[in-house]
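Presented below, as structure tokens, is a lone chain in the form predicted on its own.
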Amino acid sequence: MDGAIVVRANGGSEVLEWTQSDPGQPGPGEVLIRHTAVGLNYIDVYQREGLYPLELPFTPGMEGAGRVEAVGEGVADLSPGDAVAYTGNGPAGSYREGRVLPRSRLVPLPDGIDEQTAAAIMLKGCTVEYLVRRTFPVHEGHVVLLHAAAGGVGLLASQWLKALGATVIGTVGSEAKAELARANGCHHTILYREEDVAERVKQITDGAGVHVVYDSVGAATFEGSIASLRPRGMMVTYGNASGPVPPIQPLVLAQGGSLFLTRPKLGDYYTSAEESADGCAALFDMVTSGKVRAHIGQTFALEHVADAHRALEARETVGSTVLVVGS
């Protein structure tokens, strides 16, 4: 039997229960992975609370990394001991020591990317990949407003955007986080608790506004984000850390200058093995080239994940949080 986190009722971090569970053995086309590191993401909180409802009971977690323990019939390209990782284009369940997954969900790790780094970048890095390459393809000369620039996605996105030649304006909650964001690619930072974001954006851009906003915060930042866009700019709202965005009238987009609004999710950009392979390859290329590096701000033992959730919700974390398994 292996250790696993189970949620039997939606609620606060106290519903994250450490228990014992049998991961089973791999069937045809499947692999049993022994986790060594699991990534923490805000979607885990949404699922725990019930904002993104899952059938109870369930094990949270959308990404992980570890070693192959056993392979099922028909899996010829992986062997026990191989280092692999996976991202969130499938059902939850990574908060456990061992897990059986379809071979199609696993990506072999290249040399130079260890398992903790993989756990820190898979979902967050693949999110950045589709946001900057496919939702709004960023090119040299674009000006970008990036919320939560010192968070796990934010630090990866800042580096990737800078490598693409964009000017990056990042919002952060403290001067310490501003320093971290600037060290990772932000050209300008805005302290959102002290400054009016849209007003500062207009100052920085000489009144022009930004080409695109990447906003994972949600309700608290939506209006300021819309006001920060230039005509025909795109508002990309991809998270709800402060709560869901309330309904808006389409006329608001016309009044802002024929704006575009989208609410993407990773699963719609990683719909096939081919798309997943392409996205992961782009991410790994950015990391192994040194253009993007993971920032693991804190680690927690998997069985203490409730502490990690509380820190994440209190905005006390920086960069990526990794849950260490079996330590």
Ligand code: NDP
Second form
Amino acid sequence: MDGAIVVRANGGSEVLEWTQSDPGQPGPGEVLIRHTAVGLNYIDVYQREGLYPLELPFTPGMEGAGRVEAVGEGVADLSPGDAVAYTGNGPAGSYREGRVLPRSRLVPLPDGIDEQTAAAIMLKGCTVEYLVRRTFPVHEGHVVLLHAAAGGVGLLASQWLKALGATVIGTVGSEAKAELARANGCHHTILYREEDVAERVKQITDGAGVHVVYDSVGAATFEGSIASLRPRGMMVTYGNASGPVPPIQPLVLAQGGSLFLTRPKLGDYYTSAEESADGCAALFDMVTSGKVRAHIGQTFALEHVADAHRALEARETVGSTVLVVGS
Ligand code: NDP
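Could the form predicted in complex with this ligand be shown next, to go alongside the form predicted on its own?
All chains and molecules follow, beginning with the one already shown.
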């Protein structure tokens, strides 16, 4: 039997229960892996609370990294001991020690990316990959507003956007986070709990506004984000850390200057093995070339994941949070 977290009823972090369960054996085309590191993501909170409903009971966790323990029939290109990882384009269930997964969901880790680094970047870095390369392809000269710039997705996005030649304006919740965001690629930072975001964006851009806003904060920032865009700019609302965005009138987009609005999610950009391989390869290139570095702000033992959820929701974390398994 293996240790695993189970959620039997939606609720606060107290519903994350440590239990024992059998991971099973790999069938044809499947692989049994032993996690060593699991990434914590805000989506885990939405699923725990029930904002993104899952059938109960369930084991949370959208990504992980570890070693191959056994392979099923027909899996010829992986062997026990290989280091592998996976991103968030499949069912939840990574908050556990051993897990059976389809071979197609796993990527072997290249030299230079260890398992903790993988757990820090797989879901968050793949998110940045599709947001900056495929949702709104960012080029040199673009001016970008990025919310929660010192968070997990935020620190990876700040670095990636800078590497693409964009001017990055990051919002953050404290002066310490502002310093960290600037050290990771943000050219300007805004303390959005104290300052008017659209006003500050106007000052920074000489009244022009930004080409694109990447907004994961949701309800609290939506209006300021729309007001920060230049005509024909794109509003990318991709998260709800402060609550989901209420319904809006399409006329708001006309009044803002024929704006574009999209609400993307990773699963729709990582729909096939080819798309996943391409996205992960782009991410690994950015990391192995040193253009993007993982920033693991804090680690927790998997058994204590409730403490990690509390810290994430209280805005106490910076960068990525990694859950260490079996230490
Ligand atoms: P973060 O590390 O970014 O943590 C969330 C941050 O949001 C906090 O640290 C805080 O930063 C900020 N925040 C603002 N308001 C609140 C609030 N009311 N409650 C809590 N936090 C708040 O998390 P992740 O990197 O895991 O995820 C970032 C966002 O991206 C999430 O919203 C997530 O859902 C979204 N996401 C979306 C994906 C998609 O495909 N659509 C895929 C992956 C992530 P500060 O103190 O600086 O304000």
